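Next comes just one chain, in structure tokens: the form predicted in complex with its partner chain.
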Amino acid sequence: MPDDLQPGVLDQITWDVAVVGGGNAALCAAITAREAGAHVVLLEASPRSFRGGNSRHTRNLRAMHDRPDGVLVEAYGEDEYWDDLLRVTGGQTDEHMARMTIRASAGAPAWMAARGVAFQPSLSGTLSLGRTNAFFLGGGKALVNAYFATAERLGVQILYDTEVTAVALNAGLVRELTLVSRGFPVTLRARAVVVASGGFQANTSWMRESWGEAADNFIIRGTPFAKGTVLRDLLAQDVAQVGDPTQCHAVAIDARAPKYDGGIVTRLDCVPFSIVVDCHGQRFYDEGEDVWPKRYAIWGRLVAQRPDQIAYAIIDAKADPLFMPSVFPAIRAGTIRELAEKLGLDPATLEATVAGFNAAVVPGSFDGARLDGCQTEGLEPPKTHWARTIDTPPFSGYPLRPGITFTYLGVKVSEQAQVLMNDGRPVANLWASGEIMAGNILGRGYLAGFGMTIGTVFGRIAGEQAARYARN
């Protein structure tokens, strides 16, 4: 096979299978199909200096195990996985499928570990994720690196800059891809497609169908590849559909984040210990109503339904030293009128909103490991933990926007990860992994590392199936 395929190549080779996208679902089936004896393209819009997608900026995955296993401590058994599951999505998940993933995620680390990916214990500052979740060393860039390294040498083609613009579906059939390669136009012949393409979160157009406006503000922390080309063209060809589209996985970020690719550092975590206001200087939501890591996921949506998208986060110097440093500097000032000015709020309703909230707090003893209790009392909304004065210079502000992980809009899949019709027939020959599936069984809210349990598994699946059916 050459080295690097011109584009006036691709159009003379039929592949047993290619894999449209170059995250984790990706790379799995790919490796997982290449492994199996297939001839295996994977076609990744982004240039190589950016691939990975949304991958590249994860740091663990979820994994159950029955005994301590390499990085994973005590035990997380399947049941208490399960649970974890159906209470984040509030029974928008199917229990069967979820059940099949969470079993299988039980063999992924070994997997992984043969096929270059190194762990480590938790990371500092997530300790309560040390038992569930297995760590990768150096994230996931590294992840992804060691899979392109391995997919390589397996003598998968790897094409960058090339993006997948159609599938053309015809009786049950994908027939062929039509794509976009360093800039020039190829059709692409495979037996076997496996799409794992991500979500359509960069798609500003599309987010704006369902958010309107207020999708302009939106920051999206990972990849600006992932448009949704794929998805939109084959929901657009009677594939049948998971999901809503308005429904994201969204928190709220620094708002001086770049617009695209922020990636972990932009998160504050600053708001269990602050008011948060909006851009009229007023409080719209109780800001320690539980502890972070359940909290972390809706507060994107509270700001995003916010005049302007727009929100600061208040703290004085007693809230400083409680939380994860964030790569933005505080905007700080000696009081809450120049922090005002500042931060362009009104002085005279912030000082009234500090001072209003500063009158309803009632003393407790604070305790910011735990919900400690401290609260206001008499005041819309309430704060119900970790109320303190805000009182003591400097002051520190920090503005907050939402910022969008992933959507959860996707193809209906089997068990077997193949694509489904609306009239609930498979596509013979398309299989889908990640994101782009993810919402068969993550329906709403989100679980720590399980959107690389998710690729990983499917995308192993997705891969052996393509494998075989390809090489019939």
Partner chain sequence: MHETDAAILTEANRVMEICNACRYCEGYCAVFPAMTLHRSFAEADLNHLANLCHNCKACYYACQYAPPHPFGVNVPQAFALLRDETYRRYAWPAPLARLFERNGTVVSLVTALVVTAVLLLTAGLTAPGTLVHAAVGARAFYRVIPWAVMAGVATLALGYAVLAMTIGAVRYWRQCGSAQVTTAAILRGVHDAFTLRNLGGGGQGCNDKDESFSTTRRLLHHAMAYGFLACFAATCTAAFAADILGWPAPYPWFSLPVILGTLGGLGLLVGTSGLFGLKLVTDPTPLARRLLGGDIALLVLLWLTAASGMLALGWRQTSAMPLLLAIHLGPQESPHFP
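Here, rigid core means the biggest group of C-alpha atoms that superpose within 1.5 Å across both forms. In this text the structure is predicted, and so the values were computed from the model without any measurement. Positions refer to the first chain, counted from 1. First, how it differs from the form predicted alone.
- Put the two forms on the same core and the Cα of residue 221 is off by less than 2 Å between these two forms.
- Relative to the superposed core, residue 288 undergoes a Cα shift of 2 Å or more between these two forms.
- When the rigid core is held fixed, the Cα atom of residue 232 travels less than 2 angstroms between these two forms.
I would like to compare: after the form predicted in complex with its partner chain, may I see the structure of the form predicted alone?
The next block holds one chain only.
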């Protein structure tokens, strides 16, 4: 923190726009507001070395395009994009707001590139997304580093180690923010405020309110700073709530991952080519229901609903080369019985589950790159694609836990990203972007790269609107 912005000085400044958060959505808002001429301060709860929120761990953004555009190949139109979103959410979305986001995504890659973000072609494997998603060269850390560099060059004031603990609302206006900045209490004033401080997934006690003791077995694969402090404070002040507190972006990650901040490398992509059993050695869901980009984000929730919140993916040697290797080594064995013993499962039960699965597999033409129709017959639950017998040693197992990326409970906003009260009135000088408002569009399920799309689109809208309000 510069000497002229020590806590005693901060109390004396009135900023045009204060942005709460330090991830993609916050940075898009801060950069946009600053480019519009506003005097902007960005309040990042983490220290500089951990800046960037969950965006540090992302890889790509889903963008509509009518023709090949940069690293995006072929075309991905509005109706196909909307249909993909409709299917993963099961209709729990807002079509008007979703289509507005989809249309705005077409301009996102060019806007990002102009602010230092570099792109690369899609990776191959189970998340082959070259037609729908633009990948960031260097991943999420490179993305946020580029944005922070742009923000600093433009003159955005960035305060690290600065947690907003309260937003003072009165008569439809934000009056001030209460902070703890580098350990010192501060009261900060701004003409307009953008909250982009994420969900509450890193707040275990809040997660327990919805999930009970099961929440203790969840792994938070993103930032440990997303504790929902601002979200809970706003909801307690009659701000309208959107979303279900039990819904979240939850993937199946390796159970050996750290409790927080393990990132995207902890995810296991072997599920479509495996059978997945619970701690009793029983299958519980169709592992081949759809292509992995449209299903990977349901498996965390599925595991969360199993006993002890743990499951195991079982494959044989034929499946080994079909997915991106895990950072954790596979647990291998020469027989299913030996593998069960190493995983702590009942050997007889796992042998029976595998034998029953193998007997139900209908011979077909396997193709791991598309829905191939290789399926089981007479088995419950079925496996509808990529079903092959598990019979070729060595056999491998991976333990799975629910890996929570972000929760969907949030604040209700208008299409202009303005925060709404329970009576429908907007808070005159408060906007929201990113995961704290994603529940307006994501009622359940997830579409790969769509969280970054929401953050980018609504971050830019929020920054533009906040700057306009402050400058007028």
